[in-house]
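Just one chain is shown here, as structure tokens, and it is the form predicted on its own.
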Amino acid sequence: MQETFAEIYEAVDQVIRRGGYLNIVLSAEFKHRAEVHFVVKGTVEHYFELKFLIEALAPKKVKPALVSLLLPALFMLKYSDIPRFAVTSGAVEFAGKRFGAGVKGFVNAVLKNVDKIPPLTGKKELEARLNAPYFLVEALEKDGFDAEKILRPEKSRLVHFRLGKKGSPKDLEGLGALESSEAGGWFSEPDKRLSALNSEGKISFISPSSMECVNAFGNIAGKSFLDVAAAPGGKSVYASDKGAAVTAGDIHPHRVELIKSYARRTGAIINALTNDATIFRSDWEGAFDCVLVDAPCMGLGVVGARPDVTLNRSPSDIETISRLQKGILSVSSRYVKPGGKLVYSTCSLLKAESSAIISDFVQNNDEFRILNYKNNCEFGRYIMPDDRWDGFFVSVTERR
């Protein structure tokens, strides 16, 4: 159990205390892979509940490094079939080795008293149930959304993928329960053959919502296409497969390498380069038929796949991110040719990050007009999260 606890602790600590992305942290190699994935993901999905338990059980503030041990230990006690004595003794012994013998009694007392805590009520109960800070719940409800449906979306075993230019319908023969999606891809039960086809570049795993960001441009064959915040590259590769001449940028060099790797695997031809989307480039002015701004956002539409997006958030984040989005959109709009299209998308549903951004943009840029691509609001289309689709906002405009 000691080895397992060590791996679990390091992974949880990276996500909770050091701000690592859950999907990237779990992509590492683990000796006890199944146990680590179950406990770490479960700990993140129940973070607020477990945090409140620690606050109730510990009379004094607990050092953040020790919290990263108590969180998964409490998760295992509440949500796993591992014998209680094994969890408690394993956590206590690991704590002694990692933090010194002096903490063993404290860890033992916390874990043994977990069942004595009364049920949570009020705001704490809501935060624990939805695994999000109250200000986000309040913001979603104020915008007219059902916060529970967004923050606790239905889950499905189905995966979504599309055929790449290396693949053909024959590659899908023998796969059971295939169902076509509105976006042009396929839903399927998980299958090892799909993983192999993905490795060979014949298919790409991509959400239907992400595909709709590219579909919103219409026919892009032969057109110049700029993806200003492209990593890891799924939308750029899809645009290339649809016949566009694609330029893909990202501010981080290591993320540009992700785009290049994606393109190599699938055979897509993409000009991927490091670029700060907030800084205007004169050589790109009026140079592109299509510009995609899939902006950095709070990510509330993808909580089902990324439960860590609600962690370590503060109310000021909404204003900070919306200001960044406005800046990127303003700069990127200058790259669109007259008659060209600009698509703004986010995997978040907060109006401050979605319709309010476009409303402000068109009011201050009268050379752009909103086009209709399955619009269900004045400024674009909200795709609500469910067991198959991620939550997205997509708006397409045209430069006159």
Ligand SMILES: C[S@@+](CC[C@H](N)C(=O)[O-])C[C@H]1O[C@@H](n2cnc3c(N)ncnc32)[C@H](O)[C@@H]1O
Second form
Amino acid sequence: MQETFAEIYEAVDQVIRRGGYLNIVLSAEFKHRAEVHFVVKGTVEHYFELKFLIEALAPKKVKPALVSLLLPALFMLKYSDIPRFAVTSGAVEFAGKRFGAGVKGFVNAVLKNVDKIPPLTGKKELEARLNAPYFLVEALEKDGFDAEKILRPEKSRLVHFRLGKKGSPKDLEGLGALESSEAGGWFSEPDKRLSALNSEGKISFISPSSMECVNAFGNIAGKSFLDVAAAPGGKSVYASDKGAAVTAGDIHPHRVELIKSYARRTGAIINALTNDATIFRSDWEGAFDCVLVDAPCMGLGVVGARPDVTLNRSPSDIETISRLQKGILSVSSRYVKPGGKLVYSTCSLLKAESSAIISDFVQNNDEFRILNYKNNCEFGRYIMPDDRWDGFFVSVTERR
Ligand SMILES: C[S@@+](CC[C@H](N)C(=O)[O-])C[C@H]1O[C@@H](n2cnc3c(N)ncnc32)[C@H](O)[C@@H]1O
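Could you output the structure for the form predicted in complex with the named molecule, given that the previous block was the form predicted on its own?
Next comes the full complex, and the chain you just saw is listed first.
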């Protein structure tokens, strides 16, 4: 158990204290993979509830590093079948080794009293149930959304894939998709054959909402296509498969490598490069038929797949991210040819990240007009998250 605790502790600490992305942290090799995935994901999904438990159980402020141990231990006590004794002794022994024998008694006392804490009420109960800070719940409700639906998405999410250039419908025979078409389909969870097809580049796991960001351009065969915030590359590869000549930028060199390896795996030809989309470059001015701004965002439409997006957030994040999105859109719009299209998308739903960005953009750029691509509001289309679709906002504009 101690060895498992060590792996769990490191992974939780990476996500909670050091801001690592859950999906990236869990993509590492683990000796006790199944347990680590179950506990770390569960801890993140119940973070607010567990954090309040620690606050109630510990009289003084607990060292952040120790919190990364208590959180998963409390999760195991509350939500797993692992015997209480194994959890408590594993956590106490690990704590002694990691933080010194002096903390053993404290850890033991916290874990022993977990059932004595009365149920949460009021704001804390809401934050614990939705696993999100109150200001995010309030911001969503203020924008007219059902915060509960967005922040507590369906547990039984289906996995969507699409058939790539290297694959053929024959590859999908006998896979037992819940629903399929020549273009792809949904599965309850990726089985080994599906994962193998993905590794061979024959299929790609991609949400249909992400595909909509590319479909929104209409026919892109033979067109020049710039994806300014492209990593890991799902939309760029799809655009390439649809026949566009794709240039894909991202600010982080290590993420540009992800685009390159995605392209290699799937056989897509993509010009991938490191580029900060907030800085104008004259060589791209008016050069592209299609420009996609799939902006960095709060990710509130994908809480089901990425439960860590609501952690470590502060109210000022909304303003900060919105400013970045406006900056990227403004610079990127200058790369669109007259008559070309600009798509702005986010996997987040707050108005400050979606319709308000487009409203501001068209007010300040009268050479762009909003086109109707399945629009359900004045500025574009909101896709609500459910068991099949990620929550997205997609807006298409055209340069006159
Ligand atoms: C929503 S993700 C893009 C997902 C991608 N379009 C896909 O479909 O795979 C946003 C991306 O923006 C990148 N990014 C953040 N700030 C940026 C900037 N100033 N310039 C370019 N890319 C940026 C992040 O590294 C991240 O990869």
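By rigid core we mean the largest C-alpha set that fits within 1.5 Å across both forms. Residue numbers count along the first chain shown, from 1. All of these numbers come straight from a predicted model, not from anything done at the bench.
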*Does N215 count as moved between the two forms, where moved means a C-alpha shift of 2 angstroms or more after fitting the rigid core?*
no
*Taking the rigid core as the superposition reference, indicate whether the CA of E189 shifts 2 angstroms or more between the two forms.*
yes
